[in-house]
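The chain below stands alone and is given as structure tokens, in the form predicted on its own.
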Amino acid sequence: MSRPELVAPPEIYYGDIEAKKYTNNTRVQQIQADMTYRALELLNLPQDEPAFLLDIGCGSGLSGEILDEEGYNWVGVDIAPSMLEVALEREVEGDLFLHDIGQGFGFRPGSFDGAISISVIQWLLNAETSHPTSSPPHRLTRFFTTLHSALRNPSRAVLQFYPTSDDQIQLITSIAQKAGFGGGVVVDYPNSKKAKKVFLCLFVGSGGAQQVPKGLDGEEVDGDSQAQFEKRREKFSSRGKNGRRKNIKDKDWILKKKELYRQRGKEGVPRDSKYTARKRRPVF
């Protein structure tokens, strides 16, 4: 899949800017990468094997990147073309779609070997037009239906998401499996009003064998609770496929990804110089 040509118009110059604002927020790369590794807990993908992943409102990348420490290959979409140009700006590995999930997906059926989402499919609740076919239902209905036929058999789809009610949470996992899914919600740190998050883990195949997950569990995801976060996130995400510690984004690791890029005759690739691999000051 080529990337597409993401053109900004000058209207939305402003929104580009917030876009940079946004990603390079540290306490929003936090974030991300935290709830990322959470939801590659919860897709409990094979350790030594390849996997092929959707980003569901990718953004500019921040949950792609630890995709990309992870060692998959995977395809993002978003609605906003300003994140999507920060993406493409930040070199991300993954092909970028820009595209209304709402619409639903036109990919191959089986594309795929597990989907996740941060943080995006609680806008689908919102109503575009006064159009029957642009309710929350019928979008909720096209988004499901088709990323369930996206999905090889078996896998999974991780989507995290801030309900504003339990009718919300009812809405989604009905249409969800009226679409096929299996599964169910994971809330962690269900007592914490800062710390609980909502994950809708839902399952293709596998004859509805598996089991949902457990969610974690306390009041706060600090002292004891965050150095265990810690802790597992580290074990989760410091090594590669092989068992060994990876060294991300070194000099080597940059010039060897253009170096791939050139060779898949990928266009606007930078030309190799002594700034290579130094760190960049931030815009903002």
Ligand SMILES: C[S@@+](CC[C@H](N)C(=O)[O-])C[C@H]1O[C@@H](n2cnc3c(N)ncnc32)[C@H](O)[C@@H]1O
Second form
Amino acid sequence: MSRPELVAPPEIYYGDIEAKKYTNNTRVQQIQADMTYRALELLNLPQDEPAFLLDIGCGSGLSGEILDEEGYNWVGVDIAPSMLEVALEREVEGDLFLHDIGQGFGFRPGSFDGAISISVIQWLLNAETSHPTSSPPHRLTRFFTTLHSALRNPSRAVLQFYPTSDDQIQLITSIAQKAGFGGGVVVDYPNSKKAKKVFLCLFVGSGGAQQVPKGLDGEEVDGDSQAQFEKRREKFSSRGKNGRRKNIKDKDWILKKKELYRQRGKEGVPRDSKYTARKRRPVF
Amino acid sequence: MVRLITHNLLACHAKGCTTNNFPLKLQDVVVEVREAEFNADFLRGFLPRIEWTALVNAAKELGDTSLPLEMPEMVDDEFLKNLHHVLLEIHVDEGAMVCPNCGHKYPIMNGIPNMLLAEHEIG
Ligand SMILES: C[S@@+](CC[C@H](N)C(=O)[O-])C[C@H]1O[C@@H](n2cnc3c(N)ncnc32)[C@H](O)[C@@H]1O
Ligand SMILES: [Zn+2]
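Since we've got the form predicted on its own here, give me the form predicted in complex with the named molecule too.
Let us now look at the entire complex, which starts with that chain.
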């Protein structure tokens, strides 16, 4: 199967039909959710402080729904109107913008406590026209410089993406560095064809102990990433029930929202579980 | 959905538009009020990030005059409740945001502002 970003521009590829297909696919939902949780771990936000986050390429809200569940306020931007429409239907709580991240952001300096991006920035590696502002390096530069200024000092941005080569990773990290970011690439399960995931973990300022976190590895077995993630999460959650983050939304509030979604016939509302409204802790 | 919390962070990002490009002027707006969960800690943490005059004026344009003209030094419950409402519960569904400097108009449809620039406006 050919990579989506080679098939058509994003706002065309994610048209009405693909937007629905993508969003309703339970496997996609699970993978995007897992990567969002992992991105939040890598974001390493200060405990007990509420945060205002940016979801870059928020799409139909699969990543944003996790931010809602975790009690964050957030803003989402995406270039595909059909994806945003699905996000509206699913009633995510973030503010949504139709926006091409390759054109840069207009957010005031220090607007966000952190940013995540799940399965998006590989799209910036493809030029759509011959106009100079549409060359990948130009768009990446615009993107990273304006993102850097939109973030608070110190803070982090964690961007999971699908590179096709080491050259692409090299290009992206070097432009991010020129834009002022520290940090680097974290690769989870590098030896597993299926479970391997690349996260660009970027730092603004010194940000505490700003060392590039280690990737996950080892026991990961192809096709078993699910169990691995769950086990790992359980471990963190048992690390102490005190110090529950204050901005975490009330369990009652979340259950109320979910009930509301169900009544409106929303598909794919996560089941209530012992994980609902539960605190997740960073790994390192 | 645009709420004033994001409007307050948003400047024009058109090419060469770097001064007097904030706040974007709200135009022909249709608003809707939706309940959001109150969180005093979030509001306190967010307060230093707010451009106060821009917020007070934007709220006024949307018909809410509950905020004091100056950011108060003492933050009490009533103030936080009003701030919560202004920042997080008033949604702009339709209308536009217009740059006070270059005049670029960012239309808002179905709660979603269109921030896309034409090729000649890209920095
Ligand atoms: C695989 S989806 C991921 C969506 C969401 N983050 C998730 O986890 O489900 C990739 C998204 O990136 C968006 N995208 C691609 N290029 C973009 C650009 N230049 N600006 C903004 N969004 C873009 C697409 O429209 C699409 O919604
Ligand atoms: Zn302007």
